[in-house]
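What follows is one chain in structure tokens, specifically the form predicted alone.
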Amino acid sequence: MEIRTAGDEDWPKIYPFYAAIIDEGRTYAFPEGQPLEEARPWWMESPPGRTVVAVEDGLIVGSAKMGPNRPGRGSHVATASFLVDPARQGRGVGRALGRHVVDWARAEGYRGIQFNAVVEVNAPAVHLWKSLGFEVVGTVPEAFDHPEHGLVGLHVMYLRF
């Protein structure tokens, strides 16, 4: 699997699984039903942020976006978000993207990575991030309206370098 910086030409290939994941409503509090160009700024980062794609056998199978969690005095902590094509889940794509982001953030001089909104009932994601050294530092109760579980918490997860 190759992980590389995403270019403008990659967005139309990312968008189908971006839209499917967002419209499913289980992991992101992004607006549902966004057309291609409206969705672009929600995923494709500008510097100092970065968006990458995971490519396997010539196909984009996942993507991550990363950058400073906050501007100014909060810019020493990174944040990131991840998408794995639902047809490719369970094959290590998320783990590879997670490791890539951790390595990138360390190399860029960040002091840690904060995930602001990990849906507490998203067991695969919570398990993955814990296995990479992240810890739940707090949970905002009933902050996410899950289509099956109703109001559930959003974890704030952190990895200190």
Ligand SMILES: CC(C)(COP(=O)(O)OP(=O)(O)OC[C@H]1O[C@@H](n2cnc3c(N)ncnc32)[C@H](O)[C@@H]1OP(=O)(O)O)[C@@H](O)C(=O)NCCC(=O)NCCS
Given for the second form:
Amino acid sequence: MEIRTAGDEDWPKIYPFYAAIIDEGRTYAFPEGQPLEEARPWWMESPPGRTVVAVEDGLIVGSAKMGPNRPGRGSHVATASFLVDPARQGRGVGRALGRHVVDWARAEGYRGIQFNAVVEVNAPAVHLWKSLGFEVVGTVPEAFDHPEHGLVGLHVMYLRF
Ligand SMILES: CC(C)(COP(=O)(O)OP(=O)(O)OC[C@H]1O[C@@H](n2cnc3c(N)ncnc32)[C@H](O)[C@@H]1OP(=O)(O)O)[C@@H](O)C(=O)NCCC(=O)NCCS
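Complement to the form predicted alone: the form predicted together with this ligand:
Below is the whole assembly, all chains and molecules, this chain first.
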């Protein structure tokens, strides 16, 4: 699997699984039902941020976006978000993207990576981020309205370099 920087031309290939995951409503508090162009700026980052794609056999199977968590005096902490095509989940793509983001943030000189809103019942994500060294520094109770579980917490997770 290759992980490379995404270009504008990659967005139409990311969008189908972006829309499927967002519209399912289990993992992100992003607007649902967005058409292609409206959704683009929600995922495609520009410098100092960056969006990457994971490519397997010429197919885009996942994507991550990363960059400073806050501007100005918070810009030494990175943040990131991840999407793996539901048809390709559970095969190590998310772990490879996670490692890539950690390596990128270290190389760029960030002091750590903060995930702002990990849905507490998103077991694969919580497991994966903990296995990469992230810890739950706090949980905002009932901050996410899950389609099956109702109001659940959002973890703030942090990896300090
Ligand atoms: C979360 C996500 C990025 C992970 O990507 P992925 O390619 O499916 O993940 P991987 O195959 O690399 O790893 C999944 C890990 O979760 C584990 N896992 C799967 N189901 C699990 C469950 N129900 N409970 C606990 N762990 C679970 C797997 O065993 C694996 O861990 P391991 O490598 O220690 O065995 C992907 O599932 C996704 O895009 N989900 C929807 C969007 C999302 O949740 N993004 C992250 C928001 S914080």
